[in-house]
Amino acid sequence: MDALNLPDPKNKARVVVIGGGFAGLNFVNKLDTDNYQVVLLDRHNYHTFAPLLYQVATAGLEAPDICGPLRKTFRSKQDFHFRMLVVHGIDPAAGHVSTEAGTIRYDHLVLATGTRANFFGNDSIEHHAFPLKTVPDARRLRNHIFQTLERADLTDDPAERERLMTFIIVGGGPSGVEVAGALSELRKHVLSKDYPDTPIDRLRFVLVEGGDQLLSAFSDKSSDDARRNLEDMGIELHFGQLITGYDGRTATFKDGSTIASGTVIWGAGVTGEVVVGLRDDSVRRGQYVVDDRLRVAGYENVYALGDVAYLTSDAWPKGHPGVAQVAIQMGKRLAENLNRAAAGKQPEAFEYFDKGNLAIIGRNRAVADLPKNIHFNGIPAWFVWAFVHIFYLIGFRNRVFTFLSWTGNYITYNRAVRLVLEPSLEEELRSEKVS
């Protein structure tokens, strides 16, 4: 047995994959394990369908509905091995990855570590704001939302109630737009019935965007449609605003203005989860620089995929977008190239096929940009969004449960997952008094 209780690959090359997101998942699924031993490392033992994290945070879905167990996903794949652990670094000269459980040797290393929230060095925002990048993030935010509403129901101080009932969403990309829309739907269809003693119509959602439009990666038409829909849904839109601080009670902006708020949801930026150990010139602003064969600059047997890969081309001079489709296609292309190498064939360059962009805003409200400059919104876009997301979910159970949850929510105008579980409101209030 090798390190981490792994069997000897014998006459096969060992491929170590760090990260079980869209890129890592599709790479492992496509790789021929008749020729390679695959070892997948991740700090979680599940794949997260990140585009639906906001629905966990806003009580639309349960966390297990968007998670796929990695061991179960690849149960039938021969010579596949998974280890749940934290990776500390890479030693490319020795061909080793160091982890909390020891070192592991590799012949090929695939970096598919994804991204984390980027607070741009602002400690106050990082400490008090709520990112939405992981399942624990989503559960923490959902718990906080309903704790905050319970506190607003307890207080008779108008100023404190107004602060608690003001939610700020930072970032006008798909995540920010979808969170804002989901919160507005929650206010309209659920909270007004759950909190009859609280003026829910005073619940305030403020979306702050540093640029001059929403969904900057989308077409102007879709951006305008999203803006119109959010305004119709009672979302306050602030453009050209940069948040500079948040102490848990008051958000401060670059122009000196402030908004008292009990919740800041952060969707203003991400940075790559870079593993230390590679050359400095291989990394650019939180991404690994890769060539069109997805090899990290300066290395023949180290590759990067998805959000953590910086690849430029004539069509994408500033790098590829950080969306799931890029990660999926990169994972498949690299696996195909390694399969080709095992068969004595030459690798093929990666070329991204842009299938378009989708964003949901609310009930029967969505925008879609498809190839050949096709744009549409409303109910058709909403159905396309729903179909695509169910199709790409991992596992039959998740597809069925998500479909049933959405159908139930649509028919009953209800959200079932509205429990404050951990920590309790009493514990939160006690900890505030102590601090």
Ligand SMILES: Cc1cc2nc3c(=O)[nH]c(=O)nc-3n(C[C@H](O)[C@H](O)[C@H](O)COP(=O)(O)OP(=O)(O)OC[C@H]3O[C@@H](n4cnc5c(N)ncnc54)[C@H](O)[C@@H]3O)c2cc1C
Second form
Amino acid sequence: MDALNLPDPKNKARVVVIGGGFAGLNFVNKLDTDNYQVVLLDRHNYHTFAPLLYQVATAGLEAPDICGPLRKTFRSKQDFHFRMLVVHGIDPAAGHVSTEAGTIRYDHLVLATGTRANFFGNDSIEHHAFPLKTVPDARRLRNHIFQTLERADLTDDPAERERLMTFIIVGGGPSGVEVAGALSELRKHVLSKDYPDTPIDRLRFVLVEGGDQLLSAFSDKSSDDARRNLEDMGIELHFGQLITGYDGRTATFKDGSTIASGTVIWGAGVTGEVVVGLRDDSVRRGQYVVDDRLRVAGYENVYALGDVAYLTSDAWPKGHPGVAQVAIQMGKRLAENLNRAAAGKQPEAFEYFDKGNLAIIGRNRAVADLPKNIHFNGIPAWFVWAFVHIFYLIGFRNRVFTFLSWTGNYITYNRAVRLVLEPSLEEELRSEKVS
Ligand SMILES: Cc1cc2nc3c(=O)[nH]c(=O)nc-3n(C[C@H](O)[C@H](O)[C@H](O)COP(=O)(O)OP(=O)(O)OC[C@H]3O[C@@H](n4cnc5c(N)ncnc54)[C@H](O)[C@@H]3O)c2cc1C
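Show the other one: the form predicted in complex with the ligand, since we just had the form predicted alone.
And the full complex, kicking off with our chain again.
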């Protein structure tokens, strides 16, 4: 036995993978373990289907519906070993990674650590705003939304009620648009019935975007469609507006204006989850610089995949987009190359096949940009979006439950999971006082 109770790989090379996201998962799935021992490390023991986090945050789905247990996913894979832990550092000279539980030796190291929310050094926003990157983030936000509505229902102070009923969403990318749309649907179809004594029509959703359009990575047509739809759904859109601070009660903007608000949802930026230890010049603005074989600059046996990899090409001179398809395709390409190497074949360069962009705005409202300049919206885009998301969810249970939840919500307009489970009202008020 090696460190952390790992079996000796004997005559095989050991591949250590940090991160069981889209990239790590697809890499492990494709890697031929007749030739390699694979050790997957992640701080969670499940894969998160991040594109549906907003549904958990807005009470459309339960957390387990969008998570795949990593041990179960790979339980029939030979010589696969999972360890749940946080990796703290890499020692490329010694060929090991250091973790909270000890060190692990590797022959090949795959960095697939994704991103975390980036608050650009703004402590007040980091402390008080709600990011949406992980399942705990989504559950925390959902509890807070319903806790806040309960508090709005209790107060007889109109200014305080108005503050509690004002939700600010920062960032007009897919996450911000999806959350804003889902909150608007929740207001219309659920909250208006659940809170008869609260003026739910006064519930304000303000989406703040620093640029001059929504969904800037999409076509102009889709971006305009998203704007029109959100306006139609009663979302206030503020363009060219940068938030500079939030103390839990008031958001301040660069132009000096303020909005009293009980909730700021942060979807304005992410940065790579870089594990320390590699040469300085192998990291650029929070991502590992990789070549077209996905090797980190300066290393033969260290690779980076997905959101944490910075790869430029003629088609993508500023780097590839931080989307699931890039991560999936990188994971598969690297595994195929390692399989080829084991068979004495030359590796092939990574080339991204862009299948297009999809974003959902609400019931029957979505936008789709497909290759060859095909753009469409409305019900057809909504169905494509639903099909793609169910298709890519891992695990039979998740697909079935998600499909049933969506169909149920679609027919009944109901939202199943609107219980406030934690924190208690006392805890929430206490944390507001001490912060
Ligand atoms: C709210 C939201 C909505 C999104 N919507 C879409 C969408 O609609 N379409 C789309 O294509 N993309 C979407 N994305 C982006 C997409 O989720 C990412 O591009 C994709 O997850 C990248 O995959 P990855 O494997 O690189 O990283 P991730 O999926 O982020 O996985 C990284 C893994 O590494 C683990 N990890 C990180 N650091 C450590 C460490 N030090 N030790 C141990 N484990 C570690 C994490 O726990 C995580 O499991 C969305 C992202 C978010 C947050």
